[in-house]
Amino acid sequence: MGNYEPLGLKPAMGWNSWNTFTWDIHEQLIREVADRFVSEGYKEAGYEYIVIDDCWSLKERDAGGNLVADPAKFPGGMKAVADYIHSKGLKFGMYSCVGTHTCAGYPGSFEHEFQDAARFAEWGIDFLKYDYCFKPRHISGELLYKRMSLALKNCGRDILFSACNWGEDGVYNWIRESGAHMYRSTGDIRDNWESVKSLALSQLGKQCYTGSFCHNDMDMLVVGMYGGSNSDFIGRIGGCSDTQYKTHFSLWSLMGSPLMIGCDIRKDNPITKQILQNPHLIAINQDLEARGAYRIKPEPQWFHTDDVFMLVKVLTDGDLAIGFFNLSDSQRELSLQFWDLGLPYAAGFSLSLFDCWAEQELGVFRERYAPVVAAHDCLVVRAKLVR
């Protein structure tokens, strides 16, 4: 077996190219961000998948029914993509749909999921998105994404299927047996405060729907994109702070999303690769056992909504990762207390905590421990239990 780690362990890691460049993608930027995820450490750091979403094919099929690489995007054809990014020590995914045609009108995978699966491994892709558009109404995603899972398994290629159905349709009944490696749970991300938080908040009390071989993907982060995207439905204006950008990286790290760059990172600053490549969250959201992170709220007396809470994932070692979010729009202290993760002053034991952004330890602490964090902030600590 080697060093072989089977798809789906460990929500996946990379770069989509939707959130910033839409329709507007070509060989070339493809080969850049390959180059960039090598030299800036983004591969060091764990990233691995470069995708290319939607609007890469011509809006026919050929004579034989295959879909076909647009040529003047892609002059060299899918194949010489898949080897250049390979060449590099990474992997290569592309985008389909269940439907007749995917969500900007280009063929979709409907009735021809065998015959692309076979496509996508003699070009080399290594994962595939697969959305939800133009789905005929009378026959079940669930199906359809069964019909993809069973063509991929059977294409003689490893390939990550990455179901993308929004959250519709009951998803988080059937997915895991569609063998699905990862879904989407929720609508379309948007480089804004608002989408980061109402998007984080709709997964809440729903841990128990995530684990190793399916993930729930709470879509594709927008760190670093500052209203960088071409198309105003996902933010051309606007874009969100640094501290909120921070706060989302966060929250989709603790609660185990797959982690999908979609700003340009050849254009990243120092902030934006400080957030995406902290070591210490991505080893969080790498945790071999891949648990969700279950919610604790504060005293109700003094809160009264869904806006500050803490995030407690159990970690492989037995290590607890706690998130310390206020959502809110001031200051907020958050008190913490030790019974609440299980572990009653009786026993003896105490807290070392260790700042996972600031990368210092914090002390030591028995029974509670109550940060203040400013509005749209958070503090993510790893908690070691010591005497």
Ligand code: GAL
Second form
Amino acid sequence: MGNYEPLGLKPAMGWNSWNTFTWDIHEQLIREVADRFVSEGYKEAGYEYIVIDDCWSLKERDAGGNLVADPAKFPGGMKAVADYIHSKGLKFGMYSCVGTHTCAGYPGSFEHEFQDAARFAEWGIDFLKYDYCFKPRHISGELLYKRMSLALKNCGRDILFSACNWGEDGVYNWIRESGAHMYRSTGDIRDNWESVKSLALSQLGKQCYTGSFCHNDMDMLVVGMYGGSNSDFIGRIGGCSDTQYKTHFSLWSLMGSPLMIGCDIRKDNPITKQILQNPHLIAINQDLEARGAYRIKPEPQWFHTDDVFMLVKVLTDGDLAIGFFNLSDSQRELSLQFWDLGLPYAAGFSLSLFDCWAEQELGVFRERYAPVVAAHDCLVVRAKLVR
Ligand code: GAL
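Next up, can you give the form predicted in complex with ligand GAL of this protein, since the form predicted on its own came first?
Once more the chain from above appears, this time first in line as the rest of the complex follows.
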């Protein structure tokens, strides 16, 4: 096996065209994103997949029933796009749908699964996002994901399978068995705080359903969009504050979601880059054992609402990643008793805390730690047991 890393071992990292560009995608944009991955440190930070979402094809298949890339958007064809992305040492992703049509009304892969998988392999893709619109009602989504999974696993190329059924139809109960490497557990994200908050809260109780080879995908990141979508639905105006984007990235990192950038990284500012490329947060997200995070309510518990909590992720080397999240609208003190981590005072250990955003040591603490966290903000620490 040498250096071979199996597909889906860790949450995928990359960029997806949908949040910012929706239908307005073309070859030049994709090339520029690939260039930017290399020149601005995204590749170095671990981002790998460049994914073209919906709206890339013609509205009709050809006479042979094949999908056809829209020549106005991709004049050189998909193989050329793939070659370019590969020449940068990156990977290429595309999009289709379990139904007869994609959500935007382009041909879906229903009853064409094996044919389309062969075509994707010919083009040289490495990732397929597979949506859930226009699904015939007489057939289960579970079976349709199994179909495409089987088709991809037998198309002669390693293609990461990204299921996208928005958490519907009890997906948690069957998606791992289907062979998908990641699965969307939520409806579409929007570029505003309410959306980020509600998606995160909706998945707090679902952390037992994520892990290696089948990661819970909480949707693409809106970090750095600042209302820059061309779609009113996703959020053409408004956006979030940098603090909110930082909290969003921290939640997705700790909760083990794939990290798929959704902003126009050709126009990123230094703060966006700092957030998306934070090496400590990325290391937590990419930790080899890929454990879900557990939630602790701050003490005194009766005092706190459900949008104030700690998330703890057990890391491979014995450290703990701990996020203190205040999603409420006013400042809070979040008291963590180390007892709740499985570390009683009598064990004789203290925790040495490293602040992953400020990139500095906070000191050594015994028994408890109680930071004050501003509204919508968070503190993420890496905690090491020390005597
Ligand atoms: C939605 C999906 C989005 C995007 C869109 C394309 O169903 O959740 O992420 O892919 O379709 O039409």
